[in-house]
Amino acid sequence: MQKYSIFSLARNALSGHKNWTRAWKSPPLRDRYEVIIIGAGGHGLATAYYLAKEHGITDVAVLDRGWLGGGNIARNTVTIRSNYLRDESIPFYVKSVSLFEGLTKELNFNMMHSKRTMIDVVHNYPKMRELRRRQLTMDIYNSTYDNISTEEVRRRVPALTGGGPGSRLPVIGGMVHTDAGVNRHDAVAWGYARAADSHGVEMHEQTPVLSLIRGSDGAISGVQTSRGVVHAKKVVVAVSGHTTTLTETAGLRLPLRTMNLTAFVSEPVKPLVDVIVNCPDLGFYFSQSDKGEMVIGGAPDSGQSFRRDIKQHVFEDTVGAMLELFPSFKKLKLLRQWGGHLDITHDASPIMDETDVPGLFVTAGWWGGYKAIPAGGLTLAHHVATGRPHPLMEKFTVKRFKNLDFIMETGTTTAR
């Protein structure tokens, strides 16, 4: 793997920078693997590098039907944060931030990674209730979220002009979850591609896989692409929206729906806030980009579905409830929107676990899946090497919904 480094730089600026080597190459499909991950997105290449770095499982292929990193990955806010409640959740999400922290050096790709801050503007006293509980289980975990007066949040976000004590929503007051961040989405697939390569693992785009393919004894045996059939002992689900689609194929049903969630950007100005807002209350949050732009997260669809646009009314509820508070952004003109689908479980945590079809992985569930992106892939390649649920994932199996033993995890944005 070429080394990216400002000496690098300057001696490809001589040669007009077409001695680059491609960051990772197109092999030809073979018709065997040892492991294939279905969705070249966040969580599949992550699982893809971490089984070639950290077990030695090269014999990979990743499919994707589309190009690599073009999926929900490029459809999000890229918030990174770890305030979560309960305690099966908020050690993974923990780690997950701190590999977030030190991917730059590790992939030798920059990230772009901004130590942001999270500010959570709250407007009742039930719900301040509830972050203050999540504050003491933080707590344990040496995860930080601080309480924080209303002039206190008013400091931190000068732009918050509306929510006056006169207002339809007052301020009461907020949180303040300082190891939040945010970086660059594609960097990150790209990372994770080309360090995975470096390994010999095998990435091909536009290969969509049609169906899963069990043997006779109903163990997984490979899939049906566009192509022809791959054969693997262990194939790996990693699609986001689309995996009770591909899941369905083999016979296999999981408690999941999909659903789209909203998201929007606005055009660049001048910096005017440095941290991310959350107004849990409103169902809206936003972040300024590196180029000025305001980039802002609504609400979900309220039924099931596989759009990738969004809905005007849903648009509308979240622009709404975002000028109460911010009336100055009104000024703003939209830059371009969109929706990503993503598959939700009954207790909005995770499913990370093999399945009843013996070599047939799922992760899914990720309710804003991309902050989980690397202790995903670290878990979940784990899980592929070794058979056992790694600690950090070990409760958010599929058999829990048999027992009803559910993960109710209002750190989501579900449980609003």
The other form holds:
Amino acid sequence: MQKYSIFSLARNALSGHKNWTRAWKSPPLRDRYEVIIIGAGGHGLATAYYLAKEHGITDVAVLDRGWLGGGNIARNTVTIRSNYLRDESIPFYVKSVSLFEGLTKELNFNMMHSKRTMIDVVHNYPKMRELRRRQLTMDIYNSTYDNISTEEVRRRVPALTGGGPGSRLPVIGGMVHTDAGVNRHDAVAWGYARAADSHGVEMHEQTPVLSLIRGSDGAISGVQTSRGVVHAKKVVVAVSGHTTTLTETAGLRLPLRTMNLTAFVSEPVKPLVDVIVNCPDLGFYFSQSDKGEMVIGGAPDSGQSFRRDIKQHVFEDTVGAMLELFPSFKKLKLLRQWGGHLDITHDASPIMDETDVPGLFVTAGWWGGYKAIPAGGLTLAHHVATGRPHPLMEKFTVKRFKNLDFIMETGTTTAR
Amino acid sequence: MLLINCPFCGERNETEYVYGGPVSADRPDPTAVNDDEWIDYLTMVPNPVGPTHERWWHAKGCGDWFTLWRDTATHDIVKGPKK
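Please supply the corresponding structure for the form predicted together with the partner chain (the preceding block corresponds to the form predicted alone).
To see the whole picture, the full complex is given below, headed by that same chain.
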């Protein structure tokens, strides 16, 4: 792997930037691999990287129907945090946040990681009690969460001028999560891809998987792609919203529903908000990017959807609520809007497990899976390589539904 | 925004309605099915890329509950399969 540094930048600048090597190669597609990973997004690429680095499994192909890093890793709002509710979730996300913080160095790729506090702006007492309860559980696992007064919320977020006592949406207090941060989503995909490639992992773009193939023994034996059949004894499905579409081709049903989530960004403005603001009661959150754009996330559409765009009234509701609290945003122009479709399980916690089809692994049900990418890849690679679940993710099995052993999670932003 | 045809009020904006979840299988008699079938009923939801059957509630109108078929890929309200 070509090392990126100030010296390589200077050297390549002097030679007119003509001698950079490609970040990853494009070898021809073979018909057999040890492991196939479907989906060259965050979780797929991270799994490939940790398979190669931690377990020495390099005979891996990552297949993607479009281009690398073009799915939900390009459609999220880059919020990294660990303020979850359940004992099963918090240590997992704490690990993920710490891996994210070291990722620039580990992958030799600038993640533009920007650690910044997340402030929850709370509007009703039941929500405040729920967040205080989260705080007590998070204390056990060394994740930071603290209750602050309305005055302190306003001191830390001066742009929050609405939501006074006589308004429609009075603020009653807030919570502070100092572990949160944002970074650059493309860098995560490209960094993992480049590092995986240096270990010998192959990335194949424009290679849609049409169906999964099972052998006569019922175990997975490969995948049918548009470029022919590719065999592997182990197949990982990391395709976000289309998980059930793929697994149903192998006769496997999963308790997942696909929904569409809204996001949009404003024009760039001067630095105004230096924290991530989350309004759990109103269903929107935002942060200001390094470029100065407000990156705003909204609520999901009602009902299942694979459409990847946003509905006008969901968009208007989000903007309406935001202007109640941040009236100065009234003059902001919104530049882009988009939706991403993701699947949610019956209990709003993810599924990371080998399924009832031997050799078929699934990582799905990620509702805000961006923050989970490093830990998700690390733990799933452990399961794929060793056959045993990693302690951090062993509770996120698909079997928990059979035992009615649900992990009801409220820490996902919009699973309300 | 969807234009939803309420059987009583006619076509109204989606904002007048509340989504009431997918129409899944009828509730089986818990004593007559085995555990797997019961868990299936509790947790499984059809998740097709295409027409899906769902309930809607005309909450800000006549209050009627009804079902419709909607395509999850296009959001078009479509005709359901013939029974």
